[in-house]
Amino acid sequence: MIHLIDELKVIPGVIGACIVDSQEGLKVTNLPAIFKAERLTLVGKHLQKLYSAGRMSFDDLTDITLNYDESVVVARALEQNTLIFAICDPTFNHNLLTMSFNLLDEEFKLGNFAKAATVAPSAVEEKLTVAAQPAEKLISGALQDLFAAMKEELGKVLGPMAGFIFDEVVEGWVEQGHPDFSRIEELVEQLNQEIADQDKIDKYRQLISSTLKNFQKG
């Protein structure tokens, strides 16, 4: 199954793809490791709900496309409980992806997919997921506005993956202590580790400098 979605990454602008079963969870993925299994499963389930709602109005609906500033998500149902979705750069070749989805859909209907084990989260990730509250519920409204601005600026440095990376880093940051502006440098440092390029790190610091100063002044 993995070799079939690996072919999607050959398409210009496609970052990766995954297949999600609403009952069994994530079946296979070739997205970068920053995209955690739990997050992809949750996204897949939301997309399946959107797909079902769309089919109620449009019988001939094939794909759904969600456009964001930094990325595009394209999804297609392979059968009732199974859906594939790809995460792409905004400049991706939509026609090529559609044709590839068509071929992959045919392979799936012909039963040419080898049964793959569900991609399970690690024991540590599973424990944290159960124990921790959602990060957005712990962060104050003012801090959420600051993070929205920081996420937007990160997109200018990292492109289409920025939003996912930022959310993952914030979740880890919240788990390490109370979400407060006094710890903002810890968050910035963790983001710098993900950026992993000194020129881009310097650019990001420059982009968020005035935003952080204005927030501190109140």
Contents of the next structure:
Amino acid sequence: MIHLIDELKVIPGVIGACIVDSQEGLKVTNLPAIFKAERLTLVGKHLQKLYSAGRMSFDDLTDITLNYDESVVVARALEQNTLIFAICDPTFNHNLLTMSFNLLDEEFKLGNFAKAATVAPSAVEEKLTVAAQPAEKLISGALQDLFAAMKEELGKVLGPMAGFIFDEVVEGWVEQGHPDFSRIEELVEQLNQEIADQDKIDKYRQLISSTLKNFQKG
Amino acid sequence: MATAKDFVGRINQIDGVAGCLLVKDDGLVLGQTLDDPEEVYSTLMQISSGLSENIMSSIGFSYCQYLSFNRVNLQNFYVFPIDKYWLGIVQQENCSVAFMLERVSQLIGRVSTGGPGPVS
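What's the form predicted in complex with the partner chain like, now that we've got the form predicted alone?
Whole complex next, starting from this chain.
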């Protein structure tokens, strides 16, 4: 199954894809490990609902596309309970992806997916691990607003992956101690390590400096 | 500030737009140039708004610019969030989609900048 979605990843701008079954959850993914299995499963379920709602209005619905600031999500139902979705850079080639979805749909109808159903990528295995308490539940409302602003600014530096990287770093930061503004420099330092480019680190510092100052002033 | 009717009328004049409607987040249709929006479009827009936000928060994206329902007949349906409102647009079959989306985004940007929303 994995080779079928690996072909999608070759398309310029496609970060990766995954297939979700409404009953079995995440079946396969080739998205970077930063996309946690439980989150992809959740997104898949929301997309299935959205697709069903669309199908009720439009009999000839093919795909649904959600254009976010950093990324585009394109989803298609392969059968009643199974949906594939790709996460792409905003500059991706939509026509090429649609064509590839059509080919993949054919493969699915030929039963090629079932033969490889035992393939279990790392992200699927992660589903078996006990999910930690979401970091956002531990963070105060004011700090969450600050983080939303910091995440947005990180998008200007890192592009489509910024949101995921930010969430990952925040999760790690929360595990290391009490989520308080007094530890904000630790968080910035950890983000800098992810940015890993001095020019971009400087730019990010510049972008968030007024936000941090305003927060400190209250 | 434009009224809902003005706004919908201007959107409708954009090349590539077959029809449109503006819906408040409580489901109230404020203006439309489509037939039977209550049954086909407005309900879908309400459902879409919630689910697109759920996806946004689940995966960590920051803002949904628009979503689209792509159809075999190419009359794709687009949904744009504008503050507390949702703009739905039906695309003409043969049109420059990129041009249409750019013009729609420009107009949305004009009415939603520095104000509470496009309607009064």
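All figures in this text were calculated on a predicted structure; none of them were measured in a lab. In this text, the rigid core denotes the largest set of C-alpha atoms whose superposition between the two forms falls within 1.5 Å. Numbering follows the first chain given and starts at 1.
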query = Quick one: once the rigid core is lined up, does Q144 have its C-alpha move by 2 Å or more between the two forms?
reply = yes
query = After fitting the rigid core, is the C-alpha of E38 off by 2 Å or more between the two forms?
reply = no
inquiry  = So that I can tell if L191 moves, could you say whether its C-alpha shifts by at least 2 Å between the two forms after the core superposition?
reply    = yes
query = For K200, what C-alpha shift in Å results between the two forms following superposition on the rigid core?
reply = 2.6
